[in-house]
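For reference, the chain that follows is the form predicted alone, supplied as structure tokens.
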Amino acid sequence: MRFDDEPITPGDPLPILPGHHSAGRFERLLRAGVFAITAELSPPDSANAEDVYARARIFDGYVDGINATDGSGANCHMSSAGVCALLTRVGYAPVMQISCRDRNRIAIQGDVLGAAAMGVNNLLCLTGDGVAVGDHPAAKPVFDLDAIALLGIVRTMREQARFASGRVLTTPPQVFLGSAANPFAPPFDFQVARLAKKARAGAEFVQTQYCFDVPLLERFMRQARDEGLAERLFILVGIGPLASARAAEWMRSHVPGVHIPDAVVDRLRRARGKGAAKAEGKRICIDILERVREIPGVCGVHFMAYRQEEAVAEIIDRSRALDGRIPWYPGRDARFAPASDSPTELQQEAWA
């Protein structure tokens, strides 16, 4: 079993070839033609590291990248470079998530170098939230950037070895880097000329918003194919249970660019019984991730549930999406996992 940053053997299943740019997992997977599977971390409100792990290894044997928000819905939590920089002290391979929103590009690039030499392989770069959806209304957004100048100064910094300025780097960061999308916010057509943008940019992975319509991402799909953005990109549709009809009615209420039918809101509202709207939730996010993983085009799917990783492990062991692989986990670590190489044995634990 090998950390995410150690060194490629001779006969490795998944070598680093010429074009990776990292030494990361994520994307020898992705460059190898593997369904991936991503999940957000939902960062605690706690400086303890062990709230980390403790979420962290339920999704072990079950992902190939955890994502670590950056103050999601301007929400304060542990930072995002925190949270990375305790995954790869064990071997996962986090993604870690930049917003423009609260720093500038001085403070973005220091935090891209601190990453990159702490392990860290994967960069999500996104513009972010506006401040008055969180809890510090009151904070000064800076936005000093967008996601896609913030593509550009972070592709510059490792394939030139210069910061933004043009002043040089000793050593360029070594990152496979991504953005989000939104098939599901009009003006669609716009939204594919956004994706090529962040493309030219230098993205190589993208993650796009909740998917609870279907047809919506074919159309999307359809015409990235049509512009070459499939083949350029990697694409991991994102998708994530909900909980009830109220919850799903709140989210495409206050969520920014969420998009839920009334089909699927019905659906919910039918469940009749105690935990029969989560469990019908649990059904529609199976159903959808079975529909998209037949789109061409689509690379994986990314995970994003709030505090509900159980559920998230729940319905990848029911999909078929990971086709009897099991992702790699720090299974022989003794503060996360039975001296066991079986998964089994290690999930029920996760799952306990």
The other form holds:
Amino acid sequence: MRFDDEPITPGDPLPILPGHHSAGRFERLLRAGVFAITAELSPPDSANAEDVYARARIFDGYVDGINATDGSGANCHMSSAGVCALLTRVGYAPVMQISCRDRNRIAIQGDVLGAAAMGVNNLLCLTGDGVAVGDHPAAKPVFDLDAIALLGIVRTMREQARFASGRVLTTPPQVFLGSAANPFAPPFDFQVARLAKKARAGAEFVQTQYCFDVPLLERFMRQARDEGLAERLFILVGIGPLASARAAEWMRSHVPGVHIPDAVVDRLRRARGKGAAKAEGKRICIDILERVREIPGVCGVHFMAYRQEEAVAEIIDRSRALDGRIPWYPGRDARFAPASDSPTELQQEAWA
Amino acid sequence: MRVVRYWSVSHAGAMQRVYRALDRLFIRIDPLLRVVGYQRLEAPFAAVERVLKGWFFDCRMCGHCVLQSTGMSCPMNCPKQLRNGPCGGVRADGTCELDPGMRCVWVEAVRGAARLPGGERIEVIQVPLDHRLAGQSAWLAELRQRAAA
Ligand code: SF4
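Return one more block: the form predicted in complex with the partner chain, after the form predicted alone shown previously.
What follows is the entire complex, opening with the chain shown before.
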């Protein structure tokens, strides 16, 4: 999809449309009703910008937004602000994750302003994993705010141009606000109430935890629709390929909040032979993608394919989740540069 | 103690009635409290509160009590001190992501709220905690506010 008001320099913002909050492509696509795809970029343990670009390029032409994680799993990596600064320079649409684990309200609000100034249009407000699960268990957990309080604060910054203290901002951050949801963990009946709280606090989109259990998601979505949340929020379902039965076992016992039904693990276990489990993992992911896409109220999917980033393109191709659309990436439009003044057929197809 | 804490949640309704009764009593003796001076009452109130609420709820004296909105399960026992609902890491058996020996305080809160008249208050959005209040009597602060109103 190509917008007719595309900026000439890729890093420049798009005009903010009426009723929109941000200058970003991601919000535009969702509001236009396009099935959107985002993916998580695993941040490098290095101070090299090229490492970030190399990881982003893997998704070129396949995703509408790139999540920059903020010390996910309480492990130390390049900061989400740093990754976003690099990504926005060349025009990518990052979703900057902000976790409440490591910073208090003073630091976080400062980061929100800095991020918006760098051209970050999407923020994902998270509580964050506890330090005990990560590589620095001796660190001091901050948790000055929780995700819901954080949403409220950023919305106040955006809409009332004020810090939480009441002090006035001269230019408010124009950001599209998101948060996470976990339909797959107890207390199940409260998960929708929690989602409603997030919507009331200011969330406009949510990305869910990994979905390996479609019936549970269906139940959650039904409740969300009954509460009118499906109209208020753009819901993207978290998915990702599993590499093997062992990886699945490890994940469900070590990664907080991940629920993988035995049936899925068994399916992986039955795949024998070199590469068979991996292929089966992709097939499971495609199945899930196709099924969640049919659920009313699901607006897109969010890939978390740690160490399997290369598989994302294949999964998207095989499931035809993009319907032939080519999401923007640096150089996309140059690749289809018209020889004459009128767009070529290929170009028209890509922009459609 | 966790056992007592779980018991209090199971008896959230009764706990709330005791709470309300105390509340009414204090409001009635507000003139007396004023004579003594709220400032002077801070230390003894905080001491009693620490012991009583500590016993029943494992209260951490955050100074801004939300027990009535959390089914009588004190959210400050959450290792992340979440006051607006559970994190995404609750284990399948309802125990805490960070402490498998403890029931998630929010799983408990949902259980308690179901037993509480006005349990829907669990849906109220709690503002970020004012960390200056730590150690102060939440009772007294609330009474003062209520008596002034
Ligand atoms: S599982 Fe429950 S108690 Fe543990 S950190 Fe999460 S919300 Fe807090």
